[in-house]
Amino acid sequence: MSFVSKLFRRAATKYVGIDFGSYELKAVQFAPSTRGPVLEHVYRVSTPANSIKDGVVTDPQQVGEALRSLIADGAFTARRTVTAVSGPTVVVRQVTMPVMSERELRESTKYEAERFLPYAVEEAQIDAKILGKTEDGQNMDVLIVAAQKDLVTSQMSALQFGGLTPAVVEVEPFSMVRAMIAPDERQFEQNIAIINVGAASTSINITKGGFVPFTRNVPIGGNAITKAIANGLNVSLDDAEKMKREKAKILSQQDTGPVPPTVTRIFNVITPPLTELVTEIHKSLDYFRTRFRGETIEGVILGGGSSRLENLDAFLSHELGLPVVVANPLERGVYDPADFPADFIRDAGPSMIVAAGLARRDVENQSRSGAAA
């Protein structure tokens, strides 16, 4: 379900999802083939100082040229995009009404979402997709989708800026379910949760079907632990980042080796924001279970890149009761060795759950009728 895509044509065979990132921007290209999609370009860039904030696309200009670097530099062919819009204006919500056709409920959506939106429906882009009846046969579950018309729009200017064509647009949850979950797999009709911890923030997410009940975002995420080392052992934000990424491990009973002093002031220090996003996480996930009651989670999905730290993914399943695997989006695909070597496939697959969901978008399908590579 693309929640704009009705305003731009679809690209006729391949598209280069891009992720709107705040610390980076993500670009992936697959290409369909009958051996399933093939990974043909994977590529990041640093996102300009303060050009977007809360999703929002601040400096169009100075993205844009950015965009151009990251197309260049990583021999992208493909020029029409897929792109996602997230953050806390980005309202996903799964609601109960009286069984009416798609042309009714078009017209009744509005009306609806004006319950929940956190601003003017005036102001949203809105999109809305019939899940069922409900066991009454009277009514029926509807999935509304609305996001501020200015995060849309911001993407499509900095997009234009890059010499780049906007193709379709919708929100990032539904990406991360393409790049995750296929229909085929056990998992694909279990509640399952995918949690993307990003720079400025993490969503919250479970998914059920193909479809998403239930996400939310909240402002924790990669540079709350960056600013926590910075300012708990004295450092710059750079250095802070770097031994972030170098040195910085969670901590349990089982380390029963010796333990650097460094590693151990770091994991002191990162503790409360660590703390903080676990008892978020927990809020969501109890939340779900009374708004859809008789709903199990079955397990959790971990991306983004400050997934990538030492023994995130052990503690998150340790606090949460529940299996806890870091995204691969990368190696769900066909691709050769020579050219994404293992370890670039591993490190930079859980960064890339996004775009490369995005890219995935009707390659499936192209690959599945027998389209060439």
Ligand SMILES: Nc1ncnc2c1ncn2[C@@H]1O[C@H](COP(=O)(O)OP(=O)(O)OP(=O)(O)O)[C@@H](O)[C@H]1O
Second form
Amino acid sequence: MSFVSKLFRRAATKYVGIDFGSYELKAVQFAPSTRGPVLEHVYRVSTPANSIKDGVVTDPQQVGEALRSLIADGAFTARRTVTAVSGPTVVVRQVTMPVMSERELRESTKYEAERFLPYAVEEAQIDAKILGKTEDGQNMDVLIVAAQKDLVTSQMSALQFGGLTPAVVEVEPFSMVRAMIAPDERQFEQNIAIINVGAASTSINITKGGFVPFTRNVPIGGNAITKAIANGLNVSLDDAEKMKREKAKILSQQDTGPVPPTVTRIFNVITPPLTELVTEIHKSLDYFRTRFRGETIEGVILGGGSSRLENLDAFLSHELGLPVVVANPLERGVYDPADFPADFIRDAGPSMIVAAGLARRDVENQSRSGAAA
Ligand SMILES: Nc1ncnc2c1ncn2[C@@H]1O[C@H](COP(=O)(O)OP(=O)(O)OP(=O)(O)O)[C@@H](O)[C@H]1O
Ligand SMILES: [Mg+2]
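Taking the form predicted on its own as the starting point, write out the structure of the form predicted in complex with the ligand.
Complete assembly follows, chain above in first position.
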């Protein structure tokens, strides 16, 4: 299975986009229509404990069973899937190589990838795509995408246990771009940071013009925040999770009113992991600005379940000196509010940033070409 393999194109074939999160398995299904993508199904189930680690499905059978419930309980009609691999072993690089044929490229890619892969090339699943010739006509820009084979094979195995058929596997950063930025939008031509704050990790990506010149994964996310509450307030992880959702708030100088003591205590204990996260984001944005001199980052799109931590958007905006918006990828489709009430869309939206992007793959083209269901 190739990351960039073409979908078997048949008008109005439906796919379910599935995000293998370590906290929740999430699925979205869009259908093409002349009015644009129509949101048909959204659902999520808890990921069985310790069954996904660093992007690898360590227990495919258990995850397969959870996928069965996800598809059945969410009443999904599609069985062909679009999924993404993510984690520290996923590498996306744009390189310049001499002009050559696709066949020659496949051979050379291995040697090229060897230079930057942090693991043996034999362990990697590698894909390359020619983006176009450089201005001098002698060279070409090539997108190389690689991931450890385990990531792909373990996911395939879980899908099989779940009774699903994999159609496409891509890499997570591209799904998020597709979920949030369309080619006819102003942001498409700007450098935008898309930050997905999940449970085990956070991915920091910078995109412009549909490309993703920078992507990085750091092992800090909602789990670190929950743990800090559990340790700091001496409560169980379950209680800490509940407190995080109901009481945690990032305080700022602007909070002049009275603050309940528990809120202040939670704020104090979650400050260290949040500071660590901001430091990593800062480092990433600074690296990008140094590597691509003259490029400025115009804004941040914040996704992932942890983006719902109260005031995380305002806090990051203040720390980074950039406008920050919380992603709502589900709003970027046509839907019936009777099926999807506003509070559902708002609550579930941010964590669906990957699944929604996966589900949109090919749907937009079909919508535009009128190959609607
Ligand atoms: N209202 C909320 N406030 C704060 N945190 C929340 C809220 N809702 C969910 N979270 C946190 O979001 C995290 C889950 O996010 P998400 O679904 O994006 O993770 P995931 O994709 O399963 O994990 P990963 O990508 O790290 O493998 C959990 O840590 C959860 O505690
Ligand atoms: Mg995730």
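Numbering follows the first chain given and starts at 1. All values derive from a computational prediction rather than experimental measurement.
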- request: Take 292, 183, 149, 310 and report the one at the hinge of the rigid-body rearrangement between these two forms.
  value: 149
